[in-house]
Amino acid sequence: MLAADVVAAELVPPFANTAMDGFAVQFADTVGAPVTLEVIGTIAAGSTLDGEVGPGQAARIMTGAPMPPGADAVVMVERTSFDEAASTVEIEIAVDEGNHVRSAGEDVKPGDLLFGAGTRLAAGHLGVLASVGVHTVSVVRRPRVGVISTGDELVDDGRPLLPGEIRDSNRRTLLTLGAEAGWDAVDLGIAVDEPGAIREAFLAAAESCDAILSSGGVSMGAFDYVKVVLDEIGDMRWMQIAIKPAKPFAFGLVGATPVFGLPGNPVSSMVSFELLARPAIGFMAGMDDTGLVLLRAISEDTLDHPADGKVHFLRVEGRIDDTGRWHVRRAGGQGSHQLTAMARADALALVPDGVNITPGDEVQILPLR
């Protein structure tokens, strides 16, 4: 992520050049084509013509080669007949001034703002920077984000499950979401429901990470030791947010390290990540906006829920029609434990409390990355 604006100091292209293999000519000579012109030389990419193209003359030219002095157009080779022995070329068509010519500075001029602070650099950005000779830029370091699961019931060693055990999916999904966001996601393993183990895990994470994502132990259960321990070692806020899924949520600091306490249910964990953790850690990473972009879609399903005082984020599959408009339908079961629908979902549909969306109605969606 760029930490400062990058301004161009060079022209791109640095000189006028040809976009095609062909012949550089004076466009006025092609009026009344077919016409025959004298060929005075050949210009390969990386070379120049010794001399200039005058009236009645042409220079053979290869893609990317600089336009020779005197020439103001290029005729593509497919519309010519070259007589090498006679050093002449027959031009079959008339062309306009500037035909197949890429002007100096057509893409970038000195003083142009190439990319602003907060831009996440991808392949295309790096290509542009290389094209103007920028090899070093100021960036925000990728945040190191620790991911930890909590709970005695969690298993992650591949063995057969014992009664009451479940396999830990949250850590894998959160690690992947963090990596996809461009962060350095660090696997901190599973902390069992024992205060000493939880304390040790979170203190060690706070020392080595820029932020911590934990799942589980943020509700009101009798064995939610995460809450007890984090209240002892950190400055935490425990919340019940009027959304479903992802109602229970915690945020605070252990030392100077932000801690995001996500719910233990798999879908709730992913939804709270998308709505709350991703934007906040993205801001730490230098993003200049939250990344939460709401779009309008047409529902192809009934999207409703009982009135409960919450905004529901339903998991929906989407398609984009020929006009660019989104259409969505339920991706499957909507329980906070039903991860399959979340895996199939392309977006979250926002259904306010007491609102029933019927087929053909418009609905707000949050596309998932």
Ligand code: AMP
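Residue numbers count along the first chain shown, from 1. Source: prediction; values computed, not measured. Heads up, when I say rigid core I mean the largest set of C-alphas that superpose within 1.5 Å between the two forms. First, how it differs from the form predicted together with the named molecule.
- After superposition on the rigid core, the Cα atom of residue 55 is displaced by 2 Å or more between the two forms.
- After superposing the rigid core, the Cα of residue 152 is displaced by less than 2 Å between the two forms.
- For residue 84, the Cα coordinates differ by 2 angstroms or more between the two forms after the core has been superposed.
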Contents of the next structure:
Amino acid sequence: MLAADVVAAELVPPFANTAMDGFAVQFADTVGAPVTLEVIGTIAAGSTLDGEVGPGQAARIMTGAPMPPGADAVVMVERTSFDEAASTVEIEIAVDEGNHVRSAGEDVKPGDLLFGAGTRLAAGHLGVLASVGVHTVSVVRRPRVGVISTGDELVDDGRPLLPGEIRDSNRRTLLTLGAEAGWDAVDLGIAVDEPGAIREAFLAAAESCDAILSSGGVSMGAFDYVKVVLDEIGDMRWMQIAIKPAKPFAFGLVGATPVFGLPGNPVSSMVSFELLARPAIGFMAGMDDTGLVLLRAISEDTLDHPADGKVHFLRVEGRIDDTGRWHVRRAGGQGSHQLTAMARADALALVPDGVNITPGDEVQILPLR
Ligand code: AMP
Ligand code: MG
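Can I have the other form now, the form predicted together with the named molecule, not the form predicted on its own?
Starting with the chain above, the whole complex follows.
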């Protein structure tokens, strides 16, 4: 993420050059084509012509090669016939001044503001910076985001499960979401439901990270020591948000480090990440626009839920039809423990309380990247 504007100091292209393989000519010579011109040399990309193209002359030229002095247009090779032995070329068409010529600075000129602070540098941006010889820019450091799982039932070493145990999936998904968001996502392992272990894990995380993503222990369970400990060592807000999944959520500070207490259920932790953690940490990372982007789609399924006072975020698969419209259908089981539907989903469909969406109706969706 750029921390400061980047201004160009060079021209791109750095010199006038040809966009086509062909012959560099004086356009005035092509009036009344077909005409035959004398070929005075060949210019490959990376080389220059020793000489000047005068009236009645042409230079053979390859894409990207600099326009030779004297020439003001290029005739593409397909509209010429070259007689190598005679060093002549027949030009079949008349062309305008500047035909197939890319002038110097057509893309970038010195003084141009290339990219503003808050721009996330992607492939194209890096290519532009390389094209103007900029190798150093001022950036916001990737936030270091620690990911902790909590719960005695969690197993992460691949051993056979004992009764009551489950495998830790949240850490894998959250680490991957963080990495995909461009952050430095750090695996901080599992903190077992024991006050000492939880305290130690969170204090160490707060020391070493810019933000902490924990999952589990934020709901009403009796052994949720995460709550007790975070209240002791931090300044936390415990929330019940009127959404499903991802109702329980906690946010606060341990020292100066923000802690996002995501729910334990695998779908809930991902939804909570999308709605709350991603925008907030994105803001910390210097993004200039962290708003959620909602689109409209046509539902191909019934999307409804019993009245419960909550907005539901249903996991849906999407396709775009030939008119560019999104169509969505249920991606599978909608339980907050049914991660397969979340994995398959392209979007979350927002279904407000009391709204019954039937096939053909419009629905708002939050695309998942
Ligand atoms: P909790 O919020 O700790 O009460 O957890 C809610 C549900 O999420 C329980 O069924 C937990 O077993 C499950 N859960 C918690 N953490 C994880 C995790 N890291 N991976 C998979 N499931 C989890
Ligand atoms: Mg738990």
